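A single chain comes next, written as structure tokens; it is the form predicted alone.
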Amino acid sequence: MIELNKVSFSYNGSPVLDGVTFDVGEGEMVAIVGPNGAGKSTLLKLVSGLLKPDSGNIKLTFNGRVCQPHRLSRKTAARLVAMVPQQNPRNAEFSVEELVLSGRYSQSGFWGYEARDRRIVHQVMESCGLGDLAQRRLNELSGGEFKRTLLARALAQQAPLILMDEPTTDLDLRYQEEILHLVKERASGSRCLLAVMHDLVLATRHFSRIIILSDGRVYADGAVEEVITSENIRRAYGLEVDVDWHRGQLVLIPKGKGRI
């Protein structure tokens, strides 16, 4: 479904990604982790078509159709790719329901939004815990409520590929778990999920495949316990740690310091 082949990208001559190569198959759910400035958010923007690679190729395959994301119109791209950004401006004129409904734009008919669109939006808002906030203005929301609204908009698109940039930022522990369980449930089957995660422990708990990105390159890619090792964390993050697993849960112990 997603294929990156030697993808490189720079901002104003400053390299951000350097020869990134990996693929994600239909139904896979993959977390991308790495230090700040590694190029993780830029990678998602390239996959979504918001940016064009300087070199290399990105291919998306849906129902036998192969396309390059940066060549698609925005409406066509929205039918295929749903994006949950790390940050998004809040327009005080919009309510929660109106923003989530905008996720149906690419699927709406000639006459605009239909009863089916509104039914899908209400179902998604309820599942994201937003039912009581439908008429609340965006500038009245907490950080966590706004993050759930952005997620609901992406889920309302019903696109086969979901991209998430640090989806649990601003969420408390309860909603971190609930949102990730919800997205995984919605992304099951033929859909594909690619998520940038800041929290290594959370990433290993919810994803079976991890890609470590550092200095614009893929340092490791594979099953959780193969990728999250002391050596890989030292190389990618510049941090000496012991990696332990307690009842299947990741524990990172900085050398010479207490457990975290």
Contents of the next structure:
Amino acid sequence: MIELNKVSFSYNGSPVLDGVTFDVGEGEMVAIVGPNGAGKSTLLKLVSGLLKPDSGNIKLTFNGRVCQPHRLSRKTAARLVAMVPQQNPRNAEFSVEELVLSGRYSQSGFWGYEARDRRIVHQVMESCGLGDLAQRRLNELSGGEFKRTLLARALAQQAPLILMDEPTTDLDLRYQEEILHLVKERASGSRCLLAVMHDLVLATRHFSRIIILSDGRVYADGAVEEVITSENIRRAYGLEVDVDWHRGQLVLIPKGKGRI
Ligand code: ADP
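Beyond the form predicted alone, can we have the form predicted together with adenosine-5'-diphosphate (ADP)?
Now the complete complex, all chains and molecules, led by this one.
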């Protein structure tokens, strides 16, 4: 569904991505990890069509039709790609329900939102734990509540491709797990999920394929236990760690540091 071929990108002449190549197939769920400034958010913006590669190309395939994301109209892009940004302005005039409903814009017809759109919005708000907050203004939400509202808007879009930039930041432990389960359930089948994950432990628990992006390049790409090794973490993050697995869960212990 996603194909990146030697994609490079710079901001005002400063290179950020350099020859990034990978494919993600239908039904696949992939986590992108890597140090700050590696180019992860920029990569998602390129895949969503908000930015255009300087060189190389990105192809998205939906139902046998191939497109380049930066060439899509805004409405078509929103029908195909749902993006949960890392940050989003909070417009105090909007309620939670109104923002989530705006996720239905690309699917709505000539007459605007219909009963079906409102039904989907209510279901999604309930499943994201937002039922009681529907009428709350966006500027009156906690960081985690606002993040769940952005996730709910993306799920309401029902797009085949879901892109998420650090979806669990600001969420407490319970919602980190619940939201990841929910998004994965929605993304299964013919959809596809690409998520930038800050937390390596959560990434390894929820995704079977991980891409490490470091210094604008794909440093490693593959199954969790192949990719998350002390050698890869040392080289990509510049941190000496012992990598251990306890009952299938990742345990990272920085070397030479005891309890502080
Ligand atoms: P990551 O998500 O891995 O932390 P980003 O893609 O956000 O990395 O940023 C990669 C690099 O590009 C960083 O050095 C960042 O400062 C720079 N950058 C990000 N956005 C812009 C922008 N709009 N203009 C100029 N530089 C930017």
